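Okay, so here's just one chain, in structure tokens, the form predicted on its own.
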Amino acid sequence: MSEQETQKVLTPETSVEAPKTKSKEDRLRQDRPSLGDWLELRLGWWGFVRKNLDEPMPAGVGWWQTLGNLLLTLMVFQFTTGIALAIYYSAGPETAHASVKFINEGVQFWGINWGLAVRGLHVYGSAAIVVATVLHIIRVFYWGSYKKPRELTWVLGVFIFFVILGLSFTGYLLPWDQKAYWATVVGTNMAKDVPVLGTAIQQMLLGGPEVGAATLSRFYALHVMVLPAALIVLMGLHLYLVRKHHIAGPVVPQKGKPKPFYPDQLYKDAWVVLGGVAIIIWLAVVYPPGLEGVADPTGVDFTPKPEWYYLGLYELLKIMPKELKIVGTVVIPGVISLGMILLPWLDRSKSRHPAMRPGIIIAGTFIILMIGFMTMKGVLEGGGGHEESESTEISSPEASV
């Protein structure tokens, strides 16, 4: 065929007759596609879904691998309920408490207090995200799923956990009640123990010498803009790497051929997601979140109580001598955080089996048990009531932890 004829064949305007094997229905479907066909041609959404449903899952993968989808679903719930709450919330010392009170009592439709229900979903949803994230991290740790080639997947997951804790901390102040105010005073005072930069870090967080209007404004901006944006980016990269490297199979390879994600694993994921959402809804309805009196900087007799996921550190500070306070506020959390980030490189064993990683497993188990023990201690003691402890005494907004 000559070059001229080749160019003629490849010309975009060249009409190509439909194969004679096509039926009248096929030609009609091509000329006048349905909405689904039209979207598939432009988005390829069904092909994408089909690819994920058909992903082969290693033999032995089961219920523990459902935590990732549970987390993703809870994140969607948090973003949705957070947007709904932001519609009514006003971030100012004179208006924050009143706006939350209105959410609790005034947002009603058809005789149902939707505002309190949505706030309950948001409050308990944040706690559920922390629980699911911790369980997910523990599972990956014991299964050794952070090993090559999944080192960066693990590191991104650790940073996601840090952002989640940051969201929990910044959101804690927003109701602007006594509990939120003084817990934030205690939390931000921890920053002063950071060597050299401690005071500067604290004032950057507070926007001044004490918790006030600037602090509320900064925490609100961090909670609804900066940290969510960071979370979206980190989660997008994390999910990309999970899809790229696929799910790590069991530590001990199981007999059997890989099975597609659908239907077995999808059903497991669905049951866990429905169960988690049902628990959150039940808690929001049966135990709706309360609201204490408006924040009062002069109420120095108030004993703060942080949320349960900070109780471990809170209880540690109670038993720490005053001269060793920096160990509890900076050294121990810093070492644990750095150890989590560097874990794939600290663990030199080539095996994922826990028995082949005794040093890492023993150290990790000790840390997990100690955090769990201190957290449980705080829960059983009510998270407060130790006024005699110098490490938690509050005498002024500038008081140390």
Ligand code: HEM
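Rigid core here is just the name for the largest C-alpha set that superposes within 1.5 Å across the two forms. No experiment lies behind these values; they were computed from the predicted model shown. Numbering follows the first chain given and starts at 1. First, how it differs from the form predicted in complex with the named molecule.
Residue 109 shows a C-alpha shift of 2 Å or greater between the two forms [criterion: core-superposed Cα displacement of 2 Å].
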Contents of the next structure:
Amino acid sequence: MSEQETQKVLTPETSVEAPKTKSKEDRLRQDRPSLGDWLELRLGWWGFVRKNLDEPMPAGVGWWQTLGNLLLTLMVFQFTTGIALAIYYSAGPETAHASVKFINEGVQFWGINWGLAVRGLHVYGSAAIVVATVLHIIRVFYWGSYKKPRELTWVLGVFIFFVILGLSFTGYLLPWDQKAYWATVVGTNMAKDVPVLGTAIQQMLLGGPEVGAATLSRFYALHVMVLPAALIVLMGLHLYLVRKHHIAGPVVPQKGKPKPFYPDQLYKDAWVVLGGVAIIIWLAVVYPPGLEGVADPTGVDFTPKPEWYYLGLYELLKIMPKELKIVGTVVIPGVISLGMILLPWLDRSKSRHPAMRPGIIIAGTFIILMIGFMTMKGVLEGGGGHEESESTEISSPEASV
Amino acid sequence: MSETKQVKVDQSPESQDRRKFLGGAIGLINAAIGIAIFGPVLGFVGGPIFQKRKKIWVEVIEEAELEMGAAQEVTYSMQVQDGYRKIMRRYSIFMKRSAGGVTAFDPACPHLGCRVKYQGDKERYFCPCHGGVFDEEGNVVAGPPPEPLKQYATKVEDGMIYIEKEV
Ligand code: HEM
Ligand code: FES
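Return the form predicted in complex with the named molecule of this protein as a structure block, the form predicted on its own having already been given.
So here's everything in the complex, that chain up top.
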């Protein structure tokens, strides 16, 4: 695109210029078109790319709007590393632990432990997605970007968030080690507290009366098929709506004309994505993911502790007195989830400015701080893991679950 | 930009009625196809909800091997149907033998299912997950568990201790 064209005022109404090739119909129609022109006539792909690169970014849009693109890239990492892991992984109680142990140790050459590297990227990629998603949600919340006409962009986002949490919960069981086993016992027991349907939900998840072979198959199917398929559909719709409604500018409109997405915003995106990827690579190299002893329902020397981003909930369960158990397991998580879904309708103010919607801002900030505080508390308390010697030996299948 | 030409379609009132009718019929056919897809799948995946459970007596340990007095952790194996496999699965259980008979507690914490430990010196059961504490009779003393430890019915036959378990 030439310099003058970039200077044009871009608004949602600006018509998108047809790609150069289009302006010359005869060129497209000539007897022996170039491969590019041939494809363009049939796919119209370039128009789509062009439209996205020209997407108008209101003045004041910048670093905070890079998180969505970071998430997209991290998802590509998750899908790619996940497929590689599935090539080595075997989802049975006799084989799961051994196959993950093999991933950790079995494929090394040129001085690199390839399996551990891929598993490390997958493990830290999932944590990075949770962090980036939470930051993305927080930014959209304070910008009030969920307001008309973007309500459904937000609702789809909330469902994406639930699917992400579901992916980390189901993925956690797959190594079939002690940590995995006990986190699943506790997690699925929480479902039992749901009124009326609780036991049915729990049995559906477990595939039987207790965590066992059927649970592992179910979680594997959820983790590699059901939830990723749902995620792709939800992400596609989310991005479609983001483009349809265009990005909302700052709450106080800033002077200046909107700029096309390419190159300024994409350049910022690229740096943030590079930073995010560098962090997960660094974590994967410096703290390669371990593997506990094989799942054992009789083992006493093990204190279960969930993944760090569930620690807020874990602390909440600790402080709930016994009469109020259901408040911690179902009511508070349920109310927060429902509140997130309904947020665009709970916040009735016309203005997106935080000062014009103090009620929702105070409530939201309170919830964000409480979750942050409880999570910190859980992290600082430490604990969990083995008290006595840790065995990573694989006991015979008969001795395991 | 494109070569697609505006094609005239039949918009007459009769054709509109017909459209409505056929549209409804297509809706019904699609609903039937939807049921054909999801009906069998839901029944299949939901199977575990309708699994029949029954109570059986399970052999745990010889009475002679269990010392009188303090609670002890005993492991036993029993055959279970674990998903698609029939296996000997190991379980543990806390047993206490006294003049009055044998009591047996399930080590699964009634809060959210972690394993409790028996702390003999403090005469209590302790759950490390969220700090549940139970006395020797299994009653909740502190922490979030809403119910006492689950107790099994026991019997002694020919010197062997059995517990009654739902499988
Ligand atoms: C895999 C997860 C997600 C991906 C890949 C994703 C992607 C994106 C992208 C690329 C944008 C535009 C740039 C930006 O604002 O960063 C965006 C905007 C938005 N996202 Fe997401 N998102 C995800 C999750 C979520 C979640 C969990 C929520 C809310 C609960 C959410 C709500 C929104 C809203 C309301 C906008 C519009 C913002 C505006 O117009 O200013 N997204 N998303
Ligand atoms: S599982 Fe025992 S206290 Fe929560």
